[in-house]
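To begin, one chain is listed below as structure tokens, in the form predicted alone.
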Amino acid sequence: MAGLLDRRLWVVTGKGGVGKSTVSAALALASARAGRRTLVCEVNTQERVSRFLGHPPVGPEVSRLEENLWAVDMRPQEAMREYALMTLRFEALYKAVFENRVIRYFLRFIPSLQELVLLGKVLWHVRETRADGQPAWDTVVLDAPATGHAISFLRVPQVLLDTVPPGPLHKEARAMRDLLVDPGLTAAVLVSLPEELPVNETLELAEALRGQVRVQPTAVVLNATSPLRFEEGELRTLAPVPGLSDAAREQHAGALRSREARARLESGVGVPVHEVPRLFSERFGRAQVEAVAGHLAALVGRWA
């Protein structure tokens, strides 16, 4: 099976609280270690990725974290300026239009404008080239918004195509849409937990991606799973030891939930499911991200 290294844009999304940013950090680290110039993009967040990797916050400017790895936290106001300059080319024109107090007031009421400029900047980096004409980034990892917001965020190009008359904005929306739906360029990684609500939401997310965004999910990461350690006979043997028996039965129940969740996701989403076992640690940091990256090696593909 081809891994993520055959694509250039990795979109990571899932229900809030399932470990989406952890998976984004781990995938970005794996990509960088494969020798690829990697940019990880967070969208208007509290900057978890750089912190998870043991680095200070980077802010809205693309900043180098370590070898082959850069990061940026995209925020609406800064992204508006950068994306407008990328599109308009002339700073004087940008200032005349977007820094006009009256125009800025009315811009606030344009539907999806914030999502447009944020997604536009992400996709601009996907298209960005170096002086020799080669892509500036071998991998762009997008730590996308959580489930419901992710669909609205990723649907912006198609919404514009359906509503905006032919012209520069329509042309830009088409280019953005074509990048997102290109299966040779974009991989969508859905993150879930072995619990009923996250699994249900992942199944709905996969359906919405296919139907509304026209993006085919590539893989599911099932986070915080529990391995099956005990047989029923072993559990009966431990029954006379109350504390040990309770712990064993609790672990066994978690393992059965993990197995059921994987089966539902494999059947419902129809893509490979990669498990990351639950990590037990007093604090979460670089070592834990390294461990997650190791568990996702098969998803990423070849290693350098």
Ligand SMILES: Nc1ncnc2c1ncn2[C@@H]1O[C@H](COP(=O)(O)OP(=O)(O)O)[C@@H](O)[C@H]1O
Given for the second form:
Amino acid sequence: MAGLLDRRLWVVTGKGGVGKSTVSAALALASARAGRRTLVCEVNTQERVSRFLGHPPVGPEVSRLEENLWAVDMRPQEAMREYALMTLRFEALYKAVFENRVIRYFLRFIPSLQELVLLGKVLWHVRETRADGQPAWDTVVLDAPATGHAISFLRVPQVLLDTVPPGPLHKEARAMRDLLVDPGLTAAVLVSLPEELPVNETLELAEALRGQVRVQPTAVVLNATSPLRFEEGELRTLAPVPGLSDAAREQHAGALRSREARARLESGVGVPVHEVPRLFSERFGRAQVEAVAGHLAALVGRWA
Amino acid sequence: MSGAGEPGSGVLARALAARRVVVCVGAGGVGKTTVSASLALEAALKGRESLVCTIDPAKRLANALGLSALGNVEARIPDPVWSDAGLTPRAPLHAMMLDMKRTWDELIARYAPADVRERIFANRFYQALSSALAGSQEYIAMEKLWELRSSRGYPLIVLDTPPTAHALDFLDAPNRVLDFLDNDAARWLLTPALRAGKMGLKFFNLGGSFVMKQLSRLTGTETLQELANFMLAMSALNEDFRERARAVKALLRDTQTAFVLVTGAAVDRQDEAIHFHSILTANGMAPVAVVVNRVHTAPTAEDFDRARALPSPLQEKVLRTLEERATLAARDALGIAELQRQVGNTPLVQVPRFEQDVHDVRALAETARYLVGEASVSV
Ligand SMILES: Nc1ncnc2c1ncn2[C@@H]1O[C@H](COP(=O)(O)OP(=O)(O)O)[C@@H](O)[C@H]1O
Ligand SMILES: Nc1ncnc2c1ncn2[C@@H]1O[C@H](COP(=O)(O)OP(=O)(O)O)[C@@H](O)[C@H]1O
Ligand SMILES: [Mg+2]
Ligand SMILES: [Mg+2]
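Given the form predicted alone above, I would also like to look at the protein as it appears in the form predicted in complex with this ligand.
What follows is the whole complex; the chain from before opens it.
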């Protein structure tokens, strides 16, 4: 297994709350440590990645966090403006068009236009080059938004191809889709939790990625697993002591769920499953993300 | 610690007894559906007939309540479901599962003239609007609420809401839909077409406006055309539809409507809840309570003592497990303290994290005891 280092775009996806931003931050850190110029993109959410890494929020400008690591939190308004300026070329023209009340109202109802410009901006960074023609970024990590179904954001190019008649928007959507589905470029990492429903959702997501976005999942990260700690005999010994018995049984149940989740994901998605143990701390920050990065070393691949 | 009898513990019981509508809001996955169903169930147990309108409930909960996605209609929780759980409600409980697409279709079917209806249904922008447009899910949930509220006469309706990334999407939803139907803007755009009379319906010309030309460089002319055709069709919806969107908006600010904000306990995620709270408050919809769900309880000193009396290696294993639980409880206490600082006078209502998912009527009833202050989380 070659690991993520062979690809340039790492899409981290999953339902809200499973640990997507944590995994994105950890993968970005691992990529930067491997000596790659790395950009981690959050999209229209409460910014988390920079904070997880112990840095102040970055906002909508690409900002340097530390050696080899940059971050950006993309916002629809700015992305739309950049996109429009690229197309219309003149600021004055942009103002005339985009600050027109009726036009703004119109734009809101072009389905997914907002998502399109956001995803468009991420993909623009993937294609961005330096003066010498080399890619500006060795790794772009996308912490994909999870509103509703995680798939909807990545499906935007296809939805537009289906919705919008031929024209510039259509062309843009096709270019984006082609990038996303390029297996030499894009890796998709699915984040899941060791619980029945999140696992079901991950299985559905994997199928939707394959079927609707035509992206092959690269790996699953099973986050917050519990180790098998107690033997059945020990649990029986504890049974008469309710406080201890409940605690031990709950830990044990978590361990069994972790094992079951792993088995279901391995057979259901058919890609390697990388476990990140559940970490216990009052606050979740840099130290925890470093630990997560350590657990994901095999997923990333060769270390610098 | 929020014990029974402390301020805040009765606030949800009072809302269930007095309000006509309770809307549960919050980020996805925090337990909104669970809390909504528990609240409605509690009202029924106490003698107030109620309906819970759920969105995307966990399958097992849906099964337990006898809900089916088909129909988009309410069903009464049958007697055996109650008696199996050892409960005797004093009033009926009804539940339904909202089908977004169907609710949109019903709305259009009701308000669009027959010849326009099919054009709307067939338009690609309608399909996107009814399923994908940000805010349209939120809108349709509120729209359904309004319909249920005005035509069915349930004493209490509890509304679950879709997982929303931004509090503003939720509040802005009726505005977006009203905007969409806004006469001024539509008239401005559609004037050339309306002037063209019937022909215009088919061969809608965007006119030679400068801004339109610029816009079409971005989107392509055909996209604008199709969108304009859609808006033209939508503009044929009668004034009742607009009236309704306004009514939906008003219902949210009605004094008989209460908002309940649901959140998790961990400190790292409180910013979302705090943001939601401030936006609701700024818009005259201050939540009556913030439900902090899945709070971890700390092991007691006696638990640790008993663990130390165990033989090795069991002792180390149990101690480690207890320490982990203590850490989670400390983490939640931090989060709760932070939340309370930020939401000022809004009472916090804590629900513990149960070992099992909340998937049946009995578990909902147990959850409800914490919601109405009959039981409390010990930290
Ligand atoms: N391996 C882990 N162990 C313990 N807690 C975790 C772990 N991964 C994530 N978390 C916790 O879960 C919270 C949500 O993670 P986050 O990455 O923000 O989720 P998402 O981006 O999927 O919504 C974090 O704030 C952190 O407290
Ligand atoms: N206090 C709790 N303890 C244990 N499990 C819970 C608790 N609250 C909710 N759950 C479970 O968590 C899952 C998600 O809850 P749900 O109410 O569907 O969340 P939401 O509607 O916010 O997405 C469900 O399986 C539910 O049974
Ligand atoms: Mg996130
Ligand atoms: Mg729900």
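Positions refer to the first chain, counted from 1. Because the structure is a prediction, the values reported are computed rather than measured. Superpose the two forms; the largest set of C-alphas matching within 1.5 Å is the rigid core.
- Relative to the superposed core, P166 undergoes a C-alpha shift of no less than 2 Å between these two forms.
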